[in-house]
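Have a look below at one chain only, the form predicted on its own, in structure tokens format.
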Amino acid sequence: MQTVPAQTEHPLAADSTSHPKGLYLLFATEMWERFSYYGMRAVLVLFLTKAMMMDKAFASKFYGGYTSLVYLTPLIGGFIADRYWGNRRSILTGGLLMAFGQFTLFFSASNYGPASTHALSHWLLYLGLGVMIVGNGFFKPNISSMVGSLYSATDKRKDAAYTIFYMGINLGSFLGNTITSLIGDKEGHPEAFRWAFLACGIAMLLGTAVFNWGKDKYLHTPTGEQVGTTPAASGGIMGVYALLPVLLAIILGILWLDSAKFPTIAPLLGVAVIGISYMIFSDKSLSGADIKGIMVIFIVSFFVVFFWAAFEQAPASLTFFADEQMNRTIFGYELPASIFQNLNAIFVVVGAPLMAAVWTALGRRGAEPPSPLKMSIGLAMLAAGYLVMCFGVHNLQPGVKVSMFFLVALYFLHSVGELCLSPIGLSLVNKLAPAKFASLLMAVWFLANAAANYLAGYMSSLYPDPKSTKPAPVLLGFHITNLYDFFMVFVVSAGVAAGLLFLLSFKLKKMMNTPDAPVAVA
């Protein structure tokens, strides 16, 4: 590992209320990357249905397949970073690939239409999404794991750092969603979607440039050691570059097969779980405490699937709902359907300091819940959000549109739930993961997201389309005949998961290798 001239850590560094400048460099990098990802995602299903002329069920599954692979490839990127490239090289390569993918979508959206008459546009769609999937695999797990590397093992500011970092994610989401919704989601003008993808490509280039500018100056430990550099014993760096076209071809094949032929991603997820479990638990150097901590990561990741499968209806079924079933007019102006996804980012950015203050206050009184219990609260808030929607659509008459109040309330409750679950989970993984598996176990967290997003796409395909002549969707024998039935599915699934995790939370607390640190935002 390369080092800068030796520096002595200030004796109060671990207790300082300020944070290293490297945190804000990662904050800015992640903000622009999330602008790119969430900005594109906000309009993706509308682009697929209104420009590429896909039906809602197919577009939902296609969206689910894409977002699932986005979270699956960090398994590969985390492994390559740990063994060959290091965090920095992986982030730079991933950022450039994602920018290229967004520009490819721009060209796809410049010649849009159904596959029967616009085959090139559809192949460019697959290529652009495929390149972004590969790029994200290198980018996402590595920038998240670098946050914890800026602090010592005993530094109590680490939870606060992840909360600040998480605010950067949501600030980027807000900016990206706002801009792409306003310039790309224009009723009756599907040609406008291309400008959304162009803006996302430019944002991704900005994030990559910011990271490259500040990486050597700011990304170091409290004692001055550079973090995220290429491993000293690394070999085959250029060989990995040579394998990138092969990886892209495999990803494109999987995406096409899963969307057009037969389910391919679900079996891959199962293989990934088995493979990564073997890689980790077969390591004889792990201590008993290490194994217990890793088991906690796997268990909470399982419950995270239920959270994100329901939460990620925002860019899919909830956008269909906002587009067709909700009164979006305010002061005589009809808001774009996709812009309502911004509510989550607004609530998270505003609520993160408040939530951090709550945990800090409880911690001072010795009453702070353990991390798994916080996450069960997050699942309960998710179920409550869908319960509000059930009240809004109950006995809804044909042609009647629902007040936007119900969707606003849903996003508020979901955002509170997200703050109870996502930053807490990221910090938990960083605290419990052995150093040699830091990036790989962060990728496990994203593997849960991969399964959840795939399930989210499937669940969104069950959305009851009043214009469809097909039979009512069926889930485990339950016929989904209306919106009330559809939203009630998420109330039950999230509610049951919340109850089970609540019952397990205190057992999991005993298994954890490190105590919970109060979450505070400096």
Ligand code: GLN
The other form holds:
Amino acid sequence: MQTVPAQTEHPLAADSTSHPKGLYLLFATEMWERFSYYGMRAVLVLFLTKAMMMDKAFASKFYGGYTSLVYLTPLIGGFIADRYWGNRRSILTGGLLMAFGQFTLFFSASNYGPASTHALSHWLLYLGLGVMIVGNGFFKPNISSMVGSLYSATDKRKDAAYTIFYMGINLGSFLGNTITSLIGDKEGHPEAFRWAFLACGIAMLLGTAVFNWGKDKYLHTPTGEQVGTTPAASGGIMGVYALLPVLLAIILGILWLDSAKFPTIAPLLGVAVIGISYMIFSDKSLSGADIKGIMVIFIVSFFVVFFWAAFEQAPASLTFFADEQMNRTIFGYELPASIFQNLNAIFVVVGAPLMAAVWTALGRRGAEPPSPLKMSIGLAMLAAGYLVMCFGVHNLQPGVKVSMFFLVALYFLHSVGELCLSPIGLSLVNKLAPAKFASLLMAVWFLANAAANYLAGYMSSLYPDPKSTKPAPVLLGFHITNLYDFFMVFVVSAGVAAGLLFLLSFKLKKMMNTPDAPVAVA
Ligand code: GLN
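Mind sharing the form predicted together with the ligand? What's above is the form predicted on its own.
After this comes the whole thing, all chains and molecules, with the earlier chain placed first.
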């Protein structure tokens, strides 16, 4: 009788709990990059309002335009990497561009002073942010997809790898935010913002250097093939470099037009959604199951817009609130307003392993919620965070400051919500996307972020400013006259989205032909 040899797993796969060293290289690189991104963002609106003397509404929209484009350029960066550059060249180029952008902001903020020098500061601000938008487009999609490339397609450690990576993101965010808040956000000293940008530039250089040092040694598949190198049939590497100034000019034009003239980004997002939908749904080779999976991705991406639009108030309206309406003194020391966003990173780093344990425990009992249900819980958490805030600001008398408890509670609930939605969503997209549209569907996820960030800027521009002489902002016929009204907008929008997604989640579960990952935390 013939014996069938037992199927052997690759020695690095399945049971092994250790991870390839390449993961830690990507962890360190992304940590420094997120230091730079979140560190800068933490003080951006304060820099805009206190040094650049923009009003809050303009600064909010400007912030929304910038962060929206940050999530739009990965579409281009992903395409160029697949065709011409490969992940490595894209990450190195993107990293250097982002460092250059931060140093440009440093010069912009150093030039801060008498009104006559502001024009140059303004142009340097646009240039710095524009270069960073382009750089991010090359960096972000490529570093995220490289994590998965270090493992075989069926390796069970992939979810855990993304969890570790997500912790790197938040560790970077924590370090960046802490440092830039402490050195850059100094009451009455708008000239100090430049140190925040300088620190972010140095962090970005460090991240790029670390990646360059370790890439050849550590970035390979389990079978030893190098990961992220230039595609074999690639011509036109140099041609892409020649096109970079054109891309930068387009981005700068859009950023300027959108902030100073008329809405440009919103129609651009619409065109991108229609274009991508056409590219995907006109493909005749997709099976019925593929199409159902893709529909699920589109539907959850739509709901995710309401999540991030409310969540990304952190560096905008919630920072205005912390700055002006909240008692920030603890043990006799007044904390900088920008440091409070940091609570999100702390809660995520601490909470990610706990959340993974919760899903695993539920999974063992066969009670793990399907991904869309988890995402609706995430949205509900977001609404709950704003509801707590509504209690804090209800009937608030002018001049009275609110306890920091409310903002701490909001960030706690929002972080739990983020862990229910963000990593789960990434994982869901990875699993449901047919291989040939993997990058494009990841782009749909990023597009949802882009739309959400744009909306976040718009919503933050409705922040009721007691000092403003303009009439109260109006949203869909609803007058926002005080902070209670303002935060209630998010309770309602996130709450309604949570309810609808909850109702839809049963249908969506049926549409997904891929079983949910047991411990998908990233
Ligand atoms: N905090 C995560 C990151 O920076 C996810 C942000 C998002 O998808 N909006 O990568």
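From a predicted model like this one, the values you see are computed outputs, not experimental measurements. Positions refer to the first chain, counted from 1. Each form is matched to the other, and the largest set of C-alpha atoms that superpose within 1.5 Å is called the rigid core.
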Is Thr329 one of the residues whose Cα moves 2 Å or more between these two forms, with the core superposed? no
Cα of Met279 displaced 2 Å or more between these two forms, core superposed? yes
